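Read the single chain below, which is given as structure tokens and is the form predicted on its own.
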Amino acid sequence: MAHLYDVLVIGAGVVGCSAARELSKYQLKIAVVEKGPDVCMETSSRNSAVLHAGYNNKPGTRMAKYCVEGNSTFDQIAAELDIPYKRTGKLVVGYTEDDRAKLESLKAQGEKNGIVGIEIVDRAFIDEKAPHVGGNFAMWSPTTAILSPFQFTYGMAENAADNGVEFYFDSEVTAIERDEEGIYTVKTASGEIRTRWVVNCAGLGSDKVSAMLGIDEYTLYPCRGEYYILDKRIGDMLPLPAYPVPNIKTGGLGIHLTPTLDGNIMVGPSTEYIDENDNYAATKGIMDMLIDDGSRIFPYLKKEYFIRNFAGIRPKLNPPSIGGFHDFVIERRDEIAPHAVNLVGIESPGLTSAVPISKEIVRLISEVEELKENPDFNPIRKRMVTFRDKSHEEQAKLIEENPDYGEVICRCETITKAEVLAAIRGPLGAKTMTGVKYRCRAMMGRCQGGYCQTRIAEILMEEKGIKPEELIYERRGSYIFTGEVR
């Protein structure tokens, strides 16, 4: 950490990793610091995994502009970084005339934002697209897509690393100082880093980092959203995301149902302001509400199909008394913090907006100093080879080339030892159980790791030289083993 960097990005979520990749297109020495042990640890891994169209956001806002741009340009990014996604379209369903009026208003707003193809459709259209979804009519959004937020974030991070960006994990920022020569010293839990520029992409902690830069006017209000995940047995019944008419007052899009690329269905999220920005509890009252509200749109939410619940937290700038959406803060405040780009309150549609946001970061820096293009920048990243989606002939060839493809570690998802090892050994390889899980889908099936978790733990400890008492599931303190058993 003794080096002097040109740019230090704080936070390794999807926006931070996207910023790092975009900056690596220029002749800059770049580093990323992350308080957790891996990329994609918080909001970027705990969301609905939807590439939004951009009709929910107020015209003229950064949210609206970047969401529409991020959606329309995603095909190129997905091709460069080998990110799986599918343009399914989306139905926002209504039942009453009041709902119809709100959908007409939503459609008009989307058209002002530059979206093409959205329309109000009847029950016959719903039956054609998703016959198991409720509603008397709907707004149809053809450009909406589902994607892997994990692969999106890992793709950005791995490509940035391949282009020379250095990553420091377990390095929570504790203080920021700037000397007379204009050099920042960023103090972290693992040491100090000196840099000419600071880019605050700290997500749920961005208000605190902003205050460290001297910009102390922001307070984030953590808003928890809980989800259910349904078994693949009914995955075919929901081919596209189905949403209710959004509740603008609460700042949520309502309890919706979203298919995943891998055949599951997610139900949620709820909208609940909480006091802590790291409380991911799943609560019985909220989970019961998800079933009741979700059943209105999709009346097949039987408990026998539920395989897991989880929660995500949105970094909202509007307090509970106001609710709704506050626009993204993306700024350069030279009078307070020269050579710093400050991002606060990047909530939904932050995932969709990540690439346009990263381009805005570069633009703000380029207003101050000339940036020279990096002639060696390589935009291409390939994700690991997957076994389960190959033909029998292709699988046989993989096994012949590498016998580890012949050993299935996760039976539910048909994840092989070769894939688990690739998750651990690859660029910015996994050091935690969820790091393996998010990279290759092991432990994401119906048994949720009941069969494979101990086997993955054994492989991870052997590969990383980790003692049993040092192995963590996801975050600091989430130890897998706390003592010996017989």
Second form
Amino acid sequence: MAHLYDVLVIGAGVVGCSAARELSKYQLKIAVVEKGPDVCMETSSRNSAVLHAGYNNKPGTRMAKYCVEGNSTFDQIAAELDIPYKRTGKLVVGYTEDDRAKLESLKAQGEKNGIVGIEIVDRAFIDEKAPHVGGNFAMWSPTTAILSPFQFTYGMAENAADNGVEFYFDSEVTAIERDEEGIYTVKTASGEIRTRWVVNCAGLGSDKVSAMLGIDEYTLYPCRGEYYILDKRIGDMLPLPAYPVPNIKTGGLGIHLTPTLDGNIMVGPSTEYIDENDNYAATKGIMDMLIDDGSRIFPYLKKEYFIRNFAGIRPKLNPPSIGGFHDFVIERRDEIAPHAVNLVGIESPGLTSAVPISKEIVRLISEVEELKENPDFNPIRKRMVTFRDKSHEEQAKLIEENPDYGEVICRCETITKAEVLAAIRGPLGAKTMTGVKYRCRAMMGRCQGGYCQTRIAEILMEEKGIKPEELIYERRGSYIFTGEVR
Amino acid sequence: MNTIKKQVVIIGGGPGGLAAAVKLKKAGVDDILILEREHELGGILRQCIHDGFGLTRFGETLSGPEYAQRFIDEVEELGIAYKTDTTVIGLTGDKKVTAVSRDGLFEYQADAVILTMGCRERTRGALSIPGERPAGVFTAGVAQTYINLKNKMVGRKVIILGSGDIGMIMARRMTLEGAKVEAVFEIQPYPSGLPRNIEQCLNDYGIPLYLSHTVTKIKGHHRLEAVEVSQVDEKLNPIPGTEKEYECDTLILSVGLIPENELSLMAGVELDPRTKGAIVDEFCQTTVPGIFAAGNVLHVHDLVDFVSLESEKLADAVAKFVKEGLPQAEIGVETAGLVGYTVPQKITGDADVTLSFRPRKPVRDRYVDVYQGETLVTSKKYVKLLPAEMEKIKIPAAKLVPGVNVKVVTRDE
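Switching from the form predicted on its own: structure of the form predicted in complex with its partner chain?
What follows is the entire complex, opening with the chain shown before.
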């Protein structure tokens, strides 16, 4: 890693990967360093998977501007990167006159932010769109979409890699130094990297990276949100995201229900400030609360449909005493850290805003130096084939071309060996069990890997040539085997 | 795509499917095809390398693979067709079966379809166990696959949640592999597995079994570091103040099996919410005519011997179905009180029929009565009834009248 990069992006979440891809449109030598073993491992993969419309954020804020822009320009990015998404629209449901007043002001805020098509609708409209969703009336947001946050991030990362961006994993940044010539030396767990520019996209660690750059005024307050995932069996009953009237003060959008693109339902998230920024525990009280609160909007949350719990952590800039949302920090502080773009507190709606944020990063760099377009930039990335979505004729043809499609590895989600191999062999391929899962959905079904995880473990070890003791589930230290049997 | 015609397609080549195939062939049905997703026939028995199988069916004790091999040998000898490495991905109500393998995609049109897909394990997610998500939490069957089929050891210091049979068998297995099994915790006030497994797998190795206890927290950022265990009250809710932490690197879950009916649902088969298996008549025929089910896909059995016996009974019925048809079952079987469920859930009343059932909780000295309307059809005394042990009661056809449901109830005296 001795050579000199033009730009080093710290963090391979959705914002870091998007920044890397946006920068690769110019003639720059770019690298991304990531502390984990894979892209998309923290806040980017642990959220409601919603492309927000942008009415929840105060007019004039970056959050509002980028969210609205990210939503309206998503069709193009999705087409370029083959990102699955669906413009389902969304209902924010209300019951009382107080709710109605809040929805009216939410609508007015949305209109101020430049969103078209939001309206207050009656029960008959809810019945038509989502008859199983509760509420006496609602605010209808037609542009809200559901998307795959995994494929969004992988799309960005793979396309960036295809355009020459280099990725270093298991490389947590420990120190940043700048010499007299203005070259940064970034010390990481896996070695040193020299670079002319540093872009801090470190998410939950962005306050620490900011301090390493000398900008030490930020403190992040990790705020955990827990979710339930429900079986596909009731997926048809919820065709679109349904939210309660938000209590913005809590710093979340309220316990809501979101269908996933694959037909599951997610219930959550809670908003709980915690001490650690890597504690993804689900907690009893909140798990019960999710079902109680979620049932008010969607009274079908039976225990037999529970398949998994998960949690995400928001990097919040406001302490619990203030709550709510602090605007994104996206800055260049030439007096302290020249040639650095510093991003802190990129929480919701960070997923929706990722592309506009990365365009702002490019703009901030181009204010300092002229960026030349990269004539070889290829904007197109293709996602792996999903066997289960094909017709029987197409499936027969796929197997004929590649017999690996005839081997079903994950039974619940009908994921074939060809897809598992694509997840491992693809650009920036999976090295962990979770990496395989996030890329191709194997082990995400109702049996949670009961059938396929032993096969996937075997394939992964064989493909990567790793010993049983080296196989990890998700993060470093999450070993699966203690050795061979006697 | 060519549609291949078959008299009978059997989905699943485990103990249920194999027993059905052999019996069916012997009953004179020749055009049979078994579809099996694994590389070999035998189903879950392949990984059950302990003994204790076959006492009822063969009068001797066999290991799982030995038990399966008896049927596999017969399948081979009788020349019954089977395809392994073949996964069924579609089933319709008119008995069209779609399957894939490395050789391609195949469509079969069957006169009758036999569902013997078995069951899957209940997971941590289904139980909503609070805590972090480290590696080291396995269902008992997954741990068994890793250890017995893949030769990989999954841990050194083990806690087991649930006193299901597979969990207890894994307690012994892991002890023999040098792991320290600290304890088995069961949320119910009674064990959920068989008494012989408590004796042979736990007591013989000094592994304590704590009833009315459950895991209330899982700890560890990366690999499991500890679990918190609490006592539960009679409503199975954890009692605050009883929490105790156990250091461990492995948590094995043996917390129940769920019949695997995704294909059945695809075909429109109606399920019984109590068994999570199909609603069937005495011929093991589901609510979709010509689709039959037996074994653990129908209701979870205690012993593989009973799976074989049920599947053989099914095979007789299927043979009759393809040759001459079966009569309609129009008498519903209802349950009340301590009787958790029955299989079958409806009967013809044309012939004597034996119902399988389980009690909701362990009791002693109870009568099970079968009524039709006000008439007591039959009654039987049980010295003990355990949820872990499936019981049977025979209903004499002579005492039944058409068109009136029967009710199975319990009585103290």
